[in-house]
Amino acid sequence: MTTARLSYRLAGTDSADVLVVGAGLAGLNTATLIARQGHDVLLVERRTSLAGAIRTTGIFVRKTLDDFPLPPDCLGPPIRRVVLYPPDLRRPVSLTSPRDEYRVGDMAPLYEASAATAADAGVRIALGTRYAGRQGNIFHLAGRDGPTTVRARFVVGADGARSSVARDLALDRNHHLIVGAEEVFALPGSDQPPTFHCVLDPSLAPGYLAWVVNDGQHAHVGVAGYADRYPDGLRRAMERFRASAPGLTGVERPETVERRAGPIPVGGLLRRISCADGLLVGDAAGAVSPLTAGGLDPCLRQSQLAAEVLNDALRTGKPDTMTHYDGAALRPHFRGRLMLRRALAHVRTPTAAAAAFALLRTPFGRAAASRVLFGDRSFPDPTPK
């Protein structure tokens, strides 16, 4: 799409329904949804481009496949096999579905395209533009062209892992966070088949992993873990990893190298997630699987009731139609999540990691390995009262 679609410019002072601060999927969807009801939405992101800065690995899963209409230009090919490594790297353990069970976007054009949807709709979205605070409900902004003001009757913070627009709206923020980085590039044609490797080393990939992506057009290597757990930091993790890390045979890493890193919330959705003001999505709300750190699926379907949520409120006039966007309600879908995190936080040693991985080497733990990684379990999709 073109820049001048994402050019709204603002200036002195503007005034809005629904103000979205953060552009990344949940926040695009998320005001394509409400302007479709017909409400006046102004979406900000700091970012001069969507392209820059992305953060996100982009892995689609199954479900989120079968229920969202994403442009196939904008995935790769489909995946149905993940290989499971020990520190070692030893004896891994293969396992392969029936079904395509991910597609890894290419985020760049696919933020673009959902920018190009909401616009579409009648979204105005202001690039370089940052959120810099409220007082009731007038909301600052720092744009291109100086400071401004806007008026809104809510606003949705879409705006990462650190929201400042939870912090603004005294609602909960993530506490439990890991770090990530990771590298992509392009990849000549492979006669190997598309494959997701994940390596279980807390020297590595402390509480989290490390892995692979190689499907056959690009590959993204990564590490992450608790940032506390790095004694040499997360770069030097990324380097060692990249030295030895499987999937990667005979493949030269080129020149051209695209990188990525920042702060996975994986606490959890958080509890008080709304106010009578605004609410969260995505990352800000810690909608992010605890156990896989997968945010993409939790993003989308959270919007859906976060813009019906709103839709209401904006129709009625009730402010307590707000309570029912609530994480409290909704935290108990993530227990089973939550306690395997806990457990994998506790893998603190190689030793502990090779004797967790005999584990999965068992039936018992192929079939569970397969039921967390090919399952059906999403998101709840919950119905506003």
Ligand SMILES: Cc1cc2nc3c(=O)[nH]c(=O)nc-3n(C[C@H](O)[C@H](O)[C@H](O)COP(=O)(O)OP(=O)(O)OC[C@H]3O[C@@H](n4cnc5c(N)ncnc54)[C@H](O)[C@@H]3O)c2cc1C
Second form
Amino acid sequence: MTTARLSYRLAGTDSADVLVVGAGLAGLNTATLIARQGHDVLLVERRTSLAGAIRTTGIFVRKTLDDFPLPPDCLGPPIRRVVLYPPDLRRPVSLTSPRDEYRVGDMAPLYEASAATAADAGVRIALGTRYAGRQGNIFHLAGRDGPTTVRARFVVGADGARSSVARDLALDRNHHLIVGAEEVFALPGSDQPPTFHCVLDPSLAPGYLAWVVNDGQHAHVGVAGYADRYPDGLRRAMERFRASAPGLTGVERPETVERRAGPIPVGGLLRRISCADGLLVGDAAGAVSPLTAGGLDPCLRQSQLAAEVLNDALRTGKPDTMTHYDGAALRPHFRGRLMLRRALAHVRTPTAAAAAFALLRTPFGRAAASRVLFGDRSFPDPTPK
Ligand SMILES: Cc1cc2nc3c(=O)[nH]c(=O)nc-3n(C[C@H](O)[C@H](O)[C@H](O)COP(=O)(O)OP(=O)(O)OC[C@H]3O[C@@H](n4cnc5c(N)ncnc54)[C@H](O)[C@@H]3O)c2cc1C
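Same protein, different form: I have the form predicted on its own, so give me the form predicted in complex with this ligand.
Next comes the full complex, this chain leading.
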């Protein structure tokens, strides 16, 4: 991918049918799909490189891999094995699926490949360009060459969990968030089967998980939980976990590692995610599984509906078309996952986690865990009315 294709230079007052804010997976995919319908799309991203400041482990689940053509050379080896550990790491529960369940994306080249696809579809991509506010359909941007404005019929907020576009369109915003941090490093090779290790310990990961994903090519070591429940901060919890993390026996951690971190919305899809002037996708719309905290599958599925609705709105000019992009209609699909999230949030001490773990060791517990980890569920496939 040449930088030139990502360096659209804004000057004075520009215009577009649709301004997409944020070049994560949600923004890149939505921009591509709208441009393929023949519309003029400008995508702005505040980062100067898509390979930097990555905020995801990049685990793609089987259903996503089956349904979306991700570039195979940007995906790690398939993972079938998950091991769940109690706080003392003793007597873990090991589950192996007969199918390939996960693959970890090599996210820097994967984002760059998605940007190349967007550019091929005709999307103008301006990196190093921050969305700074709006007045009606005039949008203010701050870029490498100073402030500029863009007149756009619609704006798409793909600007992550703390979306400024959501605020400016007076749409719903994420309030229920956990925070995650991880280290990533390359491995010289391994004779162990690729494995996803999950540690349930509220002192390391209050309300969620600590993890090691070792697929034989890369190790990802991370923790995630409610920010206000880390007694000595997320970073310290990460360091403590790293010191005793399972799944890394015999693995030498290099001096330099890539660090990733970010907020994860786990309150379920937001209700009001569109209005006459635009809509939200991905984390900005709360499109993340409240239970697994997976947001990559939702990014890809929700972009499809977003692009269909915007295409209709641009072609028909009818103001009520945007109401078909309705979070309230899809939210009931998250009810079960929201209940389980609340249950997980109540496990507050290592003793409570160890007690809950006893259930996981029963045949019922193993079957329930396998359903969550190896199930066929995805973000609800949104079909326009
Ligand atoms: C540590 C961690 C690990 C995770 N691991 C997984 C996983 O393994 N599997 C999974 O399915 N999900 C995972 N998730 C969740 C998943 O990564 C997200 O749900 C998904 O990446 C969200 O994509 P997005 O495009 O909506 O947002 P983002 O990828 O956050 O993209 C938003 C973009 O908007 C840009 N932006 C923000 N504000 C502005 C502005 N004002 N102007 C211009 N640009 C702006 C940002 O720079 C960013 O590039 C993880 C999350 C975290 C934090």
